[in-house]
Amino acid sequence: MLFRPGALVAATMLFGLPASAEEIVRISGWGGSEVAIVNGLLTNVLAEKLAEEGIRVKYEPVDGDYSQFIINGLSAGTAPDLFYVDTFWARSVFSAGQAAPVTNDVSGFAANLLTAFTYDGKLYSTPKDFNTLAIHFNKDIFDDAGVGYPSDDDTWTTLQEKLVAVNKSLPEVDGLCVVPEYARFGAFALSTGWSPFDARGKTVLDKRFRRAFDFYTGLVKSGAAVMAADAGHSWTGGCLASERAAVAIEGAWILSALRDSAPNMNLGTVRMPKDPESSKRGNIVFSVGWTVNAASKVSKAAAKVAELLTTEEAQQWVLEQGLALPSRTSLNDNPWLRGGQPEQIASRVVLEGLSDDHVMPYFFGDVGGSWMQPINAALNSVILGEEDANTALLSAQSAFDRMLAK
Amino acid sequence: MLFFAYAIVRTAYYSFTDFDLFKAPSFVGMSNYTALVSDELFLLALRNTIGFSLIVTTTQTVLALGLAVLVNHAVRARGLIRTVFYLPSIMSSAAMTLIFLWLFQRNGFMTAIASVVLAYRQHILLFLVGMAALQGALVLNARRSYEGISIFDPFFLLVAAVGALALAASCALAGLLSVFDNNLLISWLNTQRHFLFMPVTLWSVALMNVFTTVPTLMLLFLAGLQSIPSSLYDAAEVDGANAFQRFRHITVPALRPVTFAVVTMGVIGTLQMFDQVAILGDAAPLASRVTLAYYVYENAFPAGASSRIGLASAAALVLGILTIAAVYVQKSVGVKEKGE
C-alpha cells in the first residue's frame, strides 16, 4: 500500500485530530492526599495550558516507598520523565547524575529551599512546597481545662507549664505525644544554637544539645507528655485526632489528616516555643522538588511541565484548597493566608516557620537516616527509663564518632 | 538454575565493587568484606539472625511434630481442628505484624496479660496447687480399684480444675487472697533490652513466626503421621511398648524425611527473616531488630543516602554462605533424609 500524505492531512482536517504529535510526559508523585493535589492542578488549574504545549501528562502516583521506587526506576532506566526528589534523599540521585539541571526561571522561589536542592553549584529541583514544624493545639481542650492557649511567645518552660496544667484538670488528656525522633526534637535542639554537624563536619553532642536532650526526654516524667505509642498512635498528630493530647507539633500536613478524623476540632496553631537561655527558636525545613530525568526522552516538555506545576497561579491554588505551602515568595503575602480560619492560620504560622532563628533542612549529607539513628536511639531508650542521658548520649556520641569517622 | 547462577555470579562479582547503581562499579578487592567485619551493625545482624534461626526453627519444629500428633489422635472433628490450627498461617505475614504490633504495644494485650497473672499471682498458684493436689488424690483413690489410669485422666482433670476453681474462688471470697496493683508498661518491641543471647524486640517477632509458620509445618507432620502403618504401632503395643516408646522408636525414626524438609524449610525462612522486622520500621529501635536480610536491604537501599551494593552483595553473599552451612550442619548431626 502506498503511504499519502495528503490522506493523511485530510484525515486529520477531517477528524479534528492535531497535526503534531502530542508529547507524552510521565510524571510521578508519592500517593494519598497528593493524589488529589496533582490531579486537581492537572484537571484543573492546568488543561489548557499543557494543551496548547502539545503536551499529554500521564501521571503515575507511587504509594509506598517513593524513593526506592524512584531509585530502582532510575537504575533500570524505566523512571518516570519528571518526579519529586525529596531534600531528605535529594543528594543521593543529583551525586549519580541522575537529574537535569533545571533549566526554567527560578527567581521566584524562596531562596533556602533552592539552597536545599542545589549540589554542586547547580540547581537540580524546582521546589514544589515546603513545610516546617509548629505547634498544633484543640483549644476546646484548653478551655475544659482552664489553661491558657499555647502562644507565639512561648519557651520551652511555658509551653511544657501549660501542657502539665492540661493534664493536672484532665487526667484523660494529655498534653503532647512524644516520638522518639529527630524530626521532631531536632527543632527543640537546634534553637539553643547546636548544629547537626559543626564546621569540621562533626556531630558533636554538647551541652546545649544536652539541655534539648533534658527537656526532651523529661516531658513524660514531668506529666506534660505521653510517648505517642503508649497511647497507640505513631505519630504526634494521630493522638491530637483523637483528642488523646491536647497538642501535636506537625507540619501544615496535619491539616488534610485533621480533615478526615477531626474535621470539627476547634483547632489553633503558634510558632515552635523559644529556647528559654537563648530566647531563640529552632525549626526543621521539609520540602520537595519537582526533578527532571536526565534520560528524559521529552525533557524539555517535562521541565516546561515542571515550571507548569509550580507558577503562581497553580501554587495559589494549591494553597487555596488548604492542600500545601507555596515555594513561591510572592505569594507569601497572598490574601489567603491573612484569613481568619483554622487552616489559613496553621498555612501561615508554617510559613512563618522559614523564617526562624535556627532552620536546618531535613537532609544530612551523604550519611543520609542513619545519621538520626544514634539520637533516635538514645531519645527512646531515656523516655522509656532503660538508660540514664548520660549512658545514652556517651553511646551516641562514640556511635557518631564512629560513624563520620569513615 | 540459570536465573540463580545468573544473579549469584552477579552478586559475586558486585561484592568485589564499589557500585552505587548508577556509575560504573569499580573494582576494590575484598574491602567490602573487610568492612563487614569491622562493622558493628553487621556483626549484631549476624548474632541476631544466628540466634532468631536457632530459637524459631526450634521451636517450630517442636511445636508443628506436637501438635500434628495432637490432631492425629483427635477422634473426632478432625478435620475442624486441623483446619483451626491451620488458620493462623493463611494470613499475610504483613497483616500478622500489624496485628502482633498492635497486640504487643506498650499498654496493649500482652502487657495486660502479664498484668493480670502478676495481679492475681496467689489466686492463680492456689488454683494450680489444688489442682495439681486434686487430680492425684482422685487419680490415688482410683488406682486402688483400677488399673491403668493414667494421671492425666481427662475426666479427672475436668473435676480437678472445677474443684480448684472453687477453691480459689472461696479463699477469694473470704478475704485470704490479695490482689496485687501493679501499673505495667512493658516494652515488648521498642525497647533495647536483652533477654538472653537476643534483643527482646527480637523474641517477640520470634514469638510472632512461630505463630504464624507453626500451623504449615504442623500439616507436613501430619501427612507424615498418616503414612506410617499402623500395624508398626499395634506390634509394638503387642510387645508393650508404652506411648512415649513408640513415639521415640516408631513415629521419630519414620518422620526423618518430613522432619529434614521442616528444618531446612525452618532455617531457611528464619536465616533470611526480613519482612516482619522491615514492617515494624521505627516502632522497633534498629539494634534490636537487625538481621542479615535486613541489612543487605538497609545497604542496597539506605534511607537518604546512596545505594552501597557492593556491601550489600557481600553481605548477601555472607548470608547465602550461611544459610548452606547450616543446612548442612543440621543434616550431617542426625537429621537424616531418608526415613527408618
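Since the model is a prediction, treat every value here as computed from it, not as a measurement. Positions refer to the first chain, counted from 1. Under this definition, the rigid core comprises the largest set of C-alpha atoms superposing within 1.5 Å between the forms. Compared with the form predicted on its own:
With the core superposed, Ser191 shows a C-alpha displacement below 2 Å between these two forms. Put the two forms on the same core and the Cα of Gly73 is off by 2 Å or more between these two forms.
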Given for the second form:
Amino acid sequence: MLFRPGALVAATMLFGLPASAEEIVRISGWGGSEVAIVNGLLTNVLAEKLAEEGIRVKYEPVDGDYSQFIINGLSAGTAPDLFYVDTFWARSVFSAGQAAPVTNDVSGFAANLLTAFTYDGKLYSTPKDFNTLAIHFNKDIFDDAGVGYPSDDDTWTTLQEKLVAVNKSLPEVDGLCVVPEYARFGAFALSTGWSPFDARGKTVLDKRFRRAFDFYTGLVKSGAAVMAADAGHSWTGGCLASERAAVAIEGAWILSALRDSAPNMNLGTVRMPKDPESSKRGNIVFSVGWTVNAASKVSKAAAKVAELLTTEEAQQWVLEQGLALPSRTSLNDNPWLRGGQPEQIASRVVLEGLSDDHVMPYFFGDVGGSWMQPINAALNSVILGEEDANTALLSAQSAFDRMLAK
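For comparison with the form predicted together with its partner chain, please write out the form predicted on its own.
Next comes a single chain, given without company.
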C-alpha cells in the first residue's frame, strides 16, 4: 500500500461499554482513508462483539511514517498493543522478539499471504488483507484523445503506444506518471521470468531484468510518461486523480482516494500488461497483518481483537468499502466482486492479479526493505539522466553483491 507522510493523527476513539473489568486495547494503523474504514468496522460491525468480550479498543491512527512510528515505539516501550506490520519490514519486528504469536489456525487464509508473517515456524501476524497492481485509467481522457482503452490484452508495447498517443492528442495530459520504485517497476521485471533471488539466494540483474529496466526507464523519453515528482505528485494515483495522467499503476487502495478527490471519474481498470517477449504477466502482492506487541500487558485481549478484525464478517464489510481484498479465501467468490460498478470491477481485477503468471510477495526475507534501495537508486538516476543504464546497473549489482555476501 501507499503511505504518505504527515503528522500523527490525534484522533482517538473508544469502542465498547465502559466497565471496570474491561481491558483496554490500544490499536494503531495508517491514517488517511483508512481511518474511516477502521472506525466504521469497529462501530458498525464489531462493537457488540467487543463489548461481549469485555474489551474496549482505543484506536490511534498514524498519518505519517508509520513503520518508524511503530519501530520507535517498540524500542521506547510506548508502542500500541496491536498494530499493522507490512510484509517488507515485518521480519525485523519478529526477529527482535517484539511480536507475540497470534493464532495457530491459518486454515482460512490464503497460503501465499502467510509466508511473510511466519518466523521460526510461528505465525506472528494475522493477514489483514492484500492488494496487487492493476492499470486504472480515465475513460473520458481516452475518449477525448480518440485512443482505444487499455485492455487485458495489452503488452508493454501496445500500452506504451496508447500512452504516447494520448499525450500527442492531448499535450496537457501525460499517459502515466512513473515513480522510481521497485514497488511499481517490479511487476514488469517479474513478468520476464526474473526473480529477486536466485537458487543461491543472490540477486542477479540479468538480461531479463535489463530488458524490463530499459522499458520502464524509457517511458519518459518515449513521451509515454512523466516523473510523478515533475508533475507535482508523489504517486501515480495523484496524477490520475488530478487528470494530469490518463493511467495509474496502483492497487485497490486507489479507490478510496478517487472517491474523495475525483468522485465523478469515469474509471476503468484492467490487468497489468504482458511482457511482449515472454507473453507473461508479473505482479506483486502487498499485504499487512495485525501484530500483537510482545510487551503488551493485555496481549490475550489484543490477540482477540486481531481475531475479530479478520473474521469473514469483518472482511466482507471491508471488501465492500473498496479498499483492499480479503485475506480469507472463502470470500474470493463473493457476489459483490461480480458486480459491474467501477469499484467492483477494480477490486475483481486486483484479486485476479493474485493468479498472474509471475507473482511475488512484497517481501525480501531477512534483508527487509533495504533490498530495494539499489534498484530504486538505479531507476532514479537513469530516469533523471544522471547515469546511463550500464553504469547504474553495475553500481546496483555491486551493492547487491556486498549486501548478500555470505
